[in-house]
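This document starts with one chain, in the form predicted alone, laid out as structure tokens.
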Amino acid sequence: MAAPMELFCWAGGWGLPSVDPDCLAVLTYARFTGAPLKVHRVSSPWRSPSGRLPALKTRDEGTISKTQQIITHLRKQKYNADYDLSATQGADTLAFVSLLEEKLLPVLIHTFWVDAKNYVEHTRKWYAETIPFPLNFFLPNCMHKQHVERLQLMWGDGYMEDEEKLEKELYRDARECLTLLSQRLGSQKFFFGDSPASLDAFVFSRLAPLLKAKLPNGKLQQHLKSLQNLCNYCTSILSLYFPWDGGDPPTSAPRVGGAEGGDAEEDPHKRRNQLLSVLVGLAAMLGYAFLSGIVSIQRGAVGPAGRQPIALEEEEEEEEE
């Protein structure tokens, strides 16, 4: 019997089964199309054979680490959401897919990651508190930076000469896509019927997140909320494929080292993970106390009497390396 393929994945939080929007697009696809995946629920990049999350490690391509491209290895392997789709709905698949990336996302990595009151309350709590010591004192910043820099790129220059007014105008755009994605919706269980496709997974790995989140600016959030049935949407998809995946752990269980589903409890890259923290933690400290100029290196000729300076820095740097 062949090994199944391995998915690394953020872990959940939330009420959601995990609180990054491609890892949880990858999930309910596979949910979906039942693949046969075993899950890896992590609170570290680290911890994923690629260094990023998601990552699905396969038996003959290797470790992929992109949304679209683990779909389409999903698909090769005949685990086709979009089977059954007529040319004109695989067509209405791209444009909202495209929709969803040119008008919604920019402005969900804007509520989670820029908007000031909601990152520092939120999302660096989340994460700081669900990433492992030492990781979580420097990794959320980091991410933080990428997806300033990111939003950025989808922004253009214009991005920093005036933001308030790009932000109105983003936020517009935003709130006609959710109208639009009500509208397309109707009544239906699904966005081609009664059975899932790809969209629904990208919609759902967008909409979920911000209607779960508890964000002190959730100006974006009142308008999702509005909006009945894709909150009965969302709602829906997490009763029926995720009944027993909500992501916050019990309060009787203690957490040890961040958050971790329980579809693999084991971490296989365990004593890799374990010499980067400390050699990581070894480093930050160090490179504090240099910069602070709590310990600095002497370098002189010997004092008298033979007496020579005592060469702690110089041990600690060899000790590290």
Given for the second form:
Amino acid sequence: MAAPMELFCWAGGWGLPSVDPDCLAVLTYARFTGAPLKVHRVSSPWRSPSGRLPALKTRDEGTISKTQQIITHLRKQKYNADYDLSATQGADTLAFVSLLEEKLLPVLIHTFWVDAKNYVEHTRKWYAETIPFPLNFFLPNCMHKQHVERLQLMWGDGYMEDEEKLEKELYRDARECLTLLSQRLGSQKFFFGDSPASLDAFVFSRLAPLLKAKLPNGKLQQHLKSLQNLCNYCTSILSLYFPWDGGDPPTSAPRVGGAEGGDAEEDPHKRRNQLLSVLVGLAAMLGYAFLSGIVSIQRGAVGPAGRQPIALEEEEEEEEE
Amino acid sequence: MCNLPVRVVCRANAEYMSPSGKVPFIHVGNQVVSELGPIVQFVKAKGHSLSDGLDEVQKAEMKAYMELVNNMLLTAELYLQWCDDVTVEEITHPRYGSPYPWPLNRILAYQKQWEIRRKMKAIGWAGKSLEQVLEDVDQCCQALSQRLGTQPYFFNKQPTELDALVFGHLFTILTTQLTTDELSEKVKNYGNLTAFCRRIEQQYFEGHDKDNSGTAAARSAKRSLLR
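Rather than the form predicted alone that you just supplied, could I have the structure of the form predicted in complex with its partner chain?
Every chain and every other molecule in the complex is listed next, the one we just looked at coming first.
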């Protein structure tokens, strides 16, 4: 590839390079394969070319927005982490990814976005602090509604209303999923031996937020922490592939009010926004001034000096009428 | 496969009778349990299980492959039935609405279609074209074929829940008449999968047909792979 591809993803936080599981999956896969990507960590989906995150901007094929499609595209560009896998291992990858998506990811979304305590005290707070004004007032709620609707369609209305049933059955399935993953990993470094594959990227991206976030209501988190090999797995991937992103500047920047900005991307837009608001203010004032006749432009005389002639003219007009 | 005595009853309002809104469900004594997962758990609690002989890693793999089938094959089947306009018009609407008089048949069919389409949108399948869906089915079959290899069942000598689930889906795909044969062709590409289905049909269904006191409708609805 002549020009590097550009990846837009959610900003980092909680000790992770990105807080969103899908973005994290793509980032991790890219790191595993050494794909040359220019990563833009943005703090709102409006900054991304397709309006959604993650988004990969390529030269030839426009912008790709779905996680699976991005990974397929990287594979086509010869950045393939599954190159050395046997056919059975490839089949296992598909199966375990399905297991994650069906059993773990929905419960993960529920833990972060729907569970009342977690959402209000942790998730919404982080997003509200990171997303710039004025989006931060309605975007987190919008995302919350989207996630609730998705879970409702997946699980049926019965589950959403009955907290106990939800807790018992679905969380139990998720805990079982974690245990199964732990058993499959055993004491290996990665799922298929010594080098990481796409399955590792997916598993890491689902487990890492759960492990690292400081959730007030963390039953699933506790279960994960009890599975020592999975915790070690996550921390080793973090330290091997994301050593400098670990304890992130971007987390402190939003709290400072985003003025200095950890992200170079933030600055031009911040300045531009300030400049725009000043210009709009000026334009409003000038417009009012012209319309109400305080200021007018006449040939030769500009500004407040024109006040007298206008006043006289108006009086003359009135007298004439 | 567990050798449990069961009577199959076909009802038009089965979905409404089920506690979770989904079929199949079993009615045992005064308990009603729906969907494969809970039924398997229920049967296991009563002392019958097919997967006791598996070790932990194998159990993990079995669960993963069952999710693969649910995630890909089931969703593809739903997509084909409800989101592909040709199939919807010619096959699904008439079949779904057949027990009811007009206009109820149309209304219920549209309601179900709308519900399924919303679900597809939520999981991101609404934007897929038919070719992409068939491609996914192909990948799934390839994975299953790989895993099965030359063994008689997925976990060698004994059938497990995974075998039952895979058989259920593949048999349906292979024997249901649709407007095109593309879906069943995808499965037929993998010889070991068709042989697997045939083997299970012969072993568990041919013999039982004679003693089965199912309704005449059920019997005539059964089609054989051997035809």
